[in-house]
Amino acid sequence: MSALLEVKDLSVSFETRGGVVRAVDGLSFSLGAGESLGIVGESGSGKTVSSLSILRLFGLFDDVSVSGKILFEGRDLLRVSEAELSRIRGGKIGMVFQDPLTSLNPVMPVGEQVAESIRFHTGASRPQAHRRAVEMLDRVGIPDANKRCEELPHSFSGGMRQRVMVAIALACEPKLLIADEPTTALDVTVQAQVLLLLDELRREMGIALIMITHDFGVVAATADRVLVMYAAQPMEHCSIHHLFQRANHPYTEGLLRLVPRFEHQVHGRLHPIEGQPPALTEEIVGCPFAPRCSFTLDRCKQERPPLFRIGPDHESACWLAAERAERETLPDKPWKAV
């Protein structure tokens, strides 16, 4: 079976005055319909761009470049007309951004919000589009749907704005979702309570899941598969499993050990990764990680490694990802989400 949404070999750069910031730089990987797809790594990684280059929401006026291909149902989203893509955006793909505050409109009442996608995408009355909001807001558990319809977004709580969010993207019944950092602003139990929802609203519609977070615990409550990103490449692919029990790059178990766990409080500090990423503004010759790295070889400073296959369902760009595949799990105990 086809999957539902392949990228290859994605590139995106920006032109800025100071200089060329390569942002996303030969990204690739695959959904299929159903599937969840987490994408994690530092601020600056890429991973917010490579989800905003699916839909090409870039503006109007930003001096971007982009190669490669996106392929959703067959078809290249780098090469559809903008009218087309219009149809496809909040129609086959919805998203989720960041900050709901300033993704809402604050002056039009949320139920109108939600009715606007449906109409514009299924052709519904504005009576049709109003019934289907109020029992889209219903569902994602807005309290008294269709009265607080018709309040304006600053009435709602953090919490309650992004589960409006949720209901207009996934209103017209998207077969992809597209989640940019969806719990960044929230406390720790609203932050459960989306992604709780999120999970079942997924699993019960049959839409796949793009999770772009930098949290390990949102991962874990969301995603079969994980992505690794850093200095705009690809760092590792493999199952939630592999994920925490046999994580292979060294950036990645860096980023492992920075999970606040219990036996931290007993055993000592957490050990941050030296150094800082570099910057996408300048060439990288070899592999991004290598000045930050235990295990640096000399290869690793001359030449890029690509994602080696190092199991059926686990690819690793690190020169030693063979040798490294073949020692037991990580020391320490696999951390998982509560």
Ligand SMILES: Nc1ncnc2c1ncn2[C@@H]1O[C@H](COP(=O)(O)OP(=O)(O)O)[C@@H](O)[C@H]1O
The other form holds:
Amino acid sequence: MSALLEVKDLSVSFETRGGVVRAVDGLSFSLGAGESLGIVGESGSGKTVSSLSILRLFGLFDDVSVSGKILFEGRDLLRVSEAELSRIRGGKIGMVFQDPLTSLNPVMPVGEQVAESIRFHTGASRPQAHRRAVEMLDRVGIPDANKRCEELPHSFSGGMRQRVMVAIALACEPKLLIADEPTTALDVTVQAQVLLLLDELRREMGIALIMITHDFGVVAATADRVLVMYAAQPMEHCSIHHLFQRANHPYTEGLLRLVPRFEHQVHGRLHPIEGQPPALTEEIVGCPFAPRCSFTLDRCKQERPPLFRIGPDHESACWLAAERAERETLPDKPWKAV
Amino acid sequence: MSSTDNKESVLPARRRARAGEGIGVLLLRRLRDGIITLLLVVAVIFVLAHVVGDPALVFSPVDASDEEVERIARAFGLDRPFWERFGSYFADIFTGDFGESWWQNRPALAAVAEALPNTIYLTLAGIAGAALTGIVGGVFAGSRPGSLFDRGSNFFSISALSVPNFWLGLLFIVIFSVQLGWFPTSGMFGVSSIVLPALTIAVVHGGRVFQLVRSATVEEMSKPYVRVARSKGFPHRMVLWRHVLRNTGLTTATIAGWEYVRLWGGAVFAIEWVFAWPGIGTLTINAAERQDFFVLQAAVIIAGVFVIVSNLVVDLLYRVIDNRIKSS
Ligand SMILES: Nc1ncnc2c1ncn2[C@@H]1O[C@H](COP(=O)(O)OP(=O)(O)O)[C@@H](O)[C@H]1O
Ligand SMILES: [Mg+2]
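In place of the form predicted on its own, output the structure of the form predicted in complex with this ligand.
Let us now look at the entire complex, which starts with that chain.
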């Protein structure tokens, strides 16, 4: 199966007054059609910037430079024309953002905010688009969608607005949905509802998902595979099963240890490990986690560990893992999608 | 669906109370504020003339002898007690009796009434130019911050608004009237005379409108919903028209409205003087030179009324349109 999305050695840096910020540094992963990948990491580890890179949705003031490749259906999104990108954004790739309270246009009825995207991408007439928008709103669980679609966002709660966002993102039946902490800003009870909805709809529609979160509970509920990020770099990449059974990277282990009895606690948040992540404005020599790691080797401080394949469906950026892997000499099977 | 999902209220309590308040109540409240302001203006003029200065001297011609001054004081009832004078002053003003102009030999109010339409004409022409250039330029510049157009127009507008308006007026006269002979140097003769004074207003105040509209646009463009609109695949132009302008349109119109009020707050009078435009500004300065106290007083009060009224209109229009948008 050729991958739907293939990110190859993506690096993103911002020129700021305080210096150059390396927000993403050498990220690679791939995603098959209908598959779901969770990206986990502490705040500031580069998750949002990674997801914005896919659709080139940087801010107007950002002085940004991007390198690497983002192949979507074989085309490099970092190099396609504006017109091509315009068809992909909202058409083939939908996106749900973190803050539902500010993500909707405050002076446009919610139905129109769904319908305009349908009209733009499918060329449907106004009434057609409107009808489909109402269907979509109904499908994401807006009660009385037929009437409420005429209302402005401020008469909806946070959870309802996030449902509207989901409707917008899925309106044109995309191949890929990117959700950047879609439930972080919501009440706990509402979080679970929105997650369930997202998961259900994307399975029904056969949409691939990138779920960005700092919450292992969210990953467990929605992802087949997980990519752990730290200080702009990928640390570990494995199936969700491996993550909880035998996480390899000391950083991942540390994170998991700090989530008490996580199997029972769906909303366990990441607790900080002792020490601070490195500043992204300075050049990081060696492993970024080395200063906080309890297994640090000399090599860790000098050389950056690449992602080593340490088993089927399992990669880890750790020199310890590399040594173990060398001893065991794994057969070189290609990566198998779960 | 659990009911918790719907419980959050979105508007802060105060905004909700305000939004629910009828336009009628609002109108009454603003009218009350306006009347209080006007009373204060009138009272301050009285205090300045009667307490700080000596009204008898002010009312007398410059070369009057002491006896004449005293006769004038009696004729105007200035020997009466303070409160009595204050009372009759107020009664006169609010019955429309602003006294006689001894320079023009007619009621002071008549002189002001003749000048007022000319000032309105000039300010409207000027603000139309300012709003057009300021709003169009500000939206384009603010929607692409840092672009060549943004940097160029930003520089130009800052220069425009830092130049004193009378100086710019004089510059225009030298270039367009004296050198090129395209427009009359001064006065009000036909349509061509309004071009230069209106242009002066358009440039200086357009610069301010540009700055305010630009920053409102920049601020709006960095809101999260704009990123969402971009994530739908819309090109820049569509994001701007369908989303950003829907939100900033009203603010933008209000910026032009406030600028109009500001113009009445003084800027137009200097421009009138430079171009000898027969409006309230020129009248005021002439009256001051001729010690024509009653014309001076009438001009200041009528201009004050105009500022208060235009303030009120801008504010009310803003609320009415805002409510219409919010409840549509
Ligand atoms: N527009 C920007 N300009 C400069 N630095 C940025 C910008 N956006 C993000 N960053 C920096 O990049 C790093 C990663 O940010 P982000 O991707 O938002 O983290 P996460 O989503 O994992 O919390 C942070 O250090 C952040 O300060
Ligand atoms: Mg983030």
